[in-house]
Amino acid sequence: MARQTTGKRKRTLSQQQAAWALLAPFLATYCAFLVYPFFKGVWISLHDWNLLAVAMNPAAAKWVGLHNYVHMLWGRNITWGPLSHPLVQLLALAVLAGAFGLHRAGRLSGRSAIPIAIAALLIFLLLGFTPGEGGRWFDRRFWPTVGNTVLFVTLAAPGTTIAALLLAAALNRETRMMAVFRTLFFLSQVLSVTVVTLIWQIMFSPTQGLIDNVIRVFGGSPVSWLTDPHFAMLAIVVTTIWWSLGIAMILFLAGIQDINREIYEAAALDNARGWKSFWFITLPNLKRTITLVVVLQIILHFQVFGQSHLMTQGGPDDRTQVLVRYIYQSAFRDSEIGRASAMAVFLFAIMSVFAVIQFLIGREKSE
């Protein structure tokens, strides 16, 4: 009798209740390890929160409101100019003009053009702020660190995308040798950051490294890649591109193989082969994949840490100091958890902008 009653109760469970029962463990884990830490981080960023002091006495945390954000973002006697950072500001203007031009030409919808234009305009405006005569930033290392991070992303994201796209186009053949090459190029993706940086530290060695030995063969002078202020960031970018090629290459290969082969056969009848086929058929059909890869690379590279920490320790002269490493130092070396949390929230806001852009563009394509 009892078994019959239990069976009836199970049958009365609705689909919605069953769905919630299945989702509950995931939602509980998600809230415990992602949602709660995020809001806790925002809460801490509004406090003067010294790691050691609060560990000994939880009441040592003091509410300071937006002081950490003001200290991080602002300074004394700050002025604005249209060419304070000419390279990045002009690049932002070019992106703004490009979004407007593509929208007018009907090749980019308003839903995509508007967020891109807003992001470019914000970059142009925000980078125009600099200390005037006698002025200074309250945190002198923050904006140079942000600049280093933006420079790294500006070089690494397009570099990875272009290299992976060309590699995928070259390896898009169904032969055994191509399969071997695909595996070899993907292998770098599965290596840990420690192994990757060790390999490239040897490669960049001015005495034993392969690169400088090749330079000597051609009569050049060796370069101290990791200690020269002009080449240290470039060395980290090259390392990161080599490390990040695998996933991007696989995404492009999947996109290329999804293109209807009849289009290539029809183009071949019109003598469109090789470079023409790549330019007029492959690239237009990969727009969505290219957008996905670019946005993923941007979000991924804004979180760069290991390469800078292990290869150059942020040097020389802070030229390779990046935002995540600065957050790490502020939190665990200086014990300033409140200030580090404010910088983490700032980094989250930057990545959210690119995530929203990717979402809007992806939604437009799916519609």
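Source: prediction; values computed, not measured. Positions refer to the first chain, counted from 1. Under this definition, the rigid core comprises the largest set of C-alpha atoms superposing within 1.5 Å between the forms. First, how it differs from the form predicted together with its partner chain.
Seen as two rigid parts moving between the two forms, the chain puts L83 and W225 on opposite sides of the split. A rigid-body turn of 13° separates the smaller part from the larger between the two forms.
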Second form
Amino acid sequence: MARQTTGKRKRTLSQQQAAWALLAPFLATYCAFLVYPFFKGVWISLHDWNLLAVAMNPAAAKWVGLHNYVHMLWGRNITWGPLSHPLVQLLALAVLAGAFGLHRAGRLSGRSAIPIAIAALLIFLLLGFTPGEGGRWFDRRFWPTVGNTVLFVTLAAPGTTIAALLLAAALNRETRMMAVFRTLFFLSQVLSVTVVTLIWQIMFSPTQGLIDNVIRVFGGSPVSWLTDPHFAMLAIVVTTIWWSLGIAMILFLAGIQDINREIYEAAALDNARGWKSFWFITLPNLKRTITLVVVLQIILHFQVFGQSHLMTQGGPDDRTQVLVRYIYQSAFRDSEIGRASAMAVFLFAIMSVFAVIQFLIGREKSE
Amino acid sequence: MKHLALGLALAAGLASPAAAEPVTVNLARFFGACENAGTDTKTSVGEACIIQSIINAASKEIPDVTVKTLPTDWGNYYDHVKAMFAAGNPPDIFVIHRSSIPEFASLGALADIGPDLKAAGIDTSDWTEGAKKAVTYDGKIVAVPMDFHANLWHVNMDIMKKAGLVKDGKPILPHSPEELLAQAKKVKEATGKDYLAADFSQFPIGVRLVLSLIWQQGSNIFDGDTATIDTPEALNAVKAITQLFDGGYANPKLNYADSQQEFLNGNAAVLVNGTWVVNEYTKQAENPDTGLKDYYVSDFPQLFGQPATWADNHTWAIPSTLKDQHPEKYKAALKVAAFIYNHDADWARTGHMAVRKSVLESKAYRDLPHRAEYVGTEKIAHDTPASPEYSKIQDALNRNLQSIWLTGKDPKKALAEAQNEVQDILDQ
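May I ask for the structure of the form predicted together with its partner chain now, the form predicted on its own having been displayed?
Everything in the complex follows now, all chains and molecules, and the chain you saw is the first one.
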């Protein structure tokens, strides 16, 4: 009998042991596929690491310390001047002043104002660095690529958010037709990047595309959307908005349906319908969803790759070259895994900043 | 002694069934996808289907060897192959451009197949000089050549006739940048169509065009470790092209697909593209729905002192690790290479030029459609300088040239920047 009891006891796990046992598969996978590769990436970024050379001979990786980071971020004879990019830097100063002013006027809480002010100040300071007399960046393509990525995000994230919000508001009715529309608009989300870019390459084609054919009907001359330096970025932004509408729309629909019906009824009694009710009731009540969607979109769009790679090949003249594509090219085409890893760490840092901003704003709301 | 003899006999007995075991050879290639290519190497049409039919036939006809074609698309081909090498799982045989051989061979990634070619049934004395040079790195033969391909002048004869630019059934070619411009003007005035179409905005056809014109002046883009792009020769080459854009005789914003479409729709007199489309365009011209009715292929014209056109080779290489670690598989891969090589004449149907003297001299080869129109290309073919960094250099050139014709940047400034950028690459 005694033996049986001990046997039973052995088989029972304590609560803590059970927790670890249940967590173990997840932790193992998480470490193997996320934590380990991340630190390995940081490790590689400290080396001169040629993909093919190291594949043939593991000893070919050379420790270079922070050289890859210096090469990526710095140059020869870099100086700082206040207005190297006057338009963007003045805009950043204006945002900085705006955040300060709104905070003083009590329209903006400190926790919202501080991240905005810091971001604006960073933009103002960073853009001031330029090569002086006879100087140049070590990697001439890096900063323009970062600029392109930021431009893409500043167009695609608000674009998707606004389009999804308007769609959600318009489709939030319990009719069969609306259900069909909701499905239709969501459908684009399930397509792979290859299919999406193929569809839009055909749409944008100056010889056989739908858009240019419509332009021709109205007597216009066709535009080479994907190879015109003025339109290429816009073209991939439009494609991206169309592609990523679905999830944002569903989040907004859920958010809208969470709003108490009684508020709308009360507002209707005060004659607030349509735009008015959207502006004064829906929008304020959706603040948290909007924040969530915007931050999600920012983090998502910083990782843009397929659209640029498949539709424009980063061109024309590098105008649509984005960070992930540059990382990919450096790693695989140029075999420079060390340099590519340094850029990946840089991208990680940018995305962490946005994650922290979301955290700060989120904490403010819950208080 | 008796024991030794018995042992040897046993070893031989054991070895022979092992050799007869079926081997699967993983093959990587670009050229595009062709489903249901079949195994008839004589009737397939277009690059993708012709190569796939040859591979399928190899898999069927070589005893105990099965060939598996790995899915790799054109745009990311080398990235994919390098990633396979890095993962320790490279393809057993793969197609590689002459221009990419230095990058792989300089690291010892390609097997030295020279000593085994004879046993595989490949006679190197049948190779053209150019082919031999293409696959030789550091004195060793590291690949089996399949073709050489070059930029051609694809011509719509109807447009040229209307512009009065045809003589004795052949298009009149320009002999200087001035004549090029004059021809373009004539075409525009007589037909309202563009003179020239090419991909100047994505795929580096524009780069290859400029390279040809630089070579025609005896110059180059780099010499050893020194970039030589910021030169009067490069400026002349660029200006010969930009004058066509400035006059409205060519559209720099067309990409590869759109430039082909313009030509096939009958909207451009000349298309600059490679040998690989000759078979395809010949078929298209037979189709009454296509705007191109009377198709002619000419050698790339000589606008400066000496003739030259951009050229490269397709060759087949085997990883060095396969030779060292899996000799049986290596032998099988060589058999596949030999099979493809033996079908050089079938492959040449695409429009590419053969690398075997026996094929080049055969009547069947000379009788291929349009072949007689560009026989001179073999003599004017010019290689890019061998460099492990070539793909990077080509990309730098492509971006800087795009900035000239797509954003209107001053050619002198753009060439100076290209010079700096390429020098940086060479210095690394």
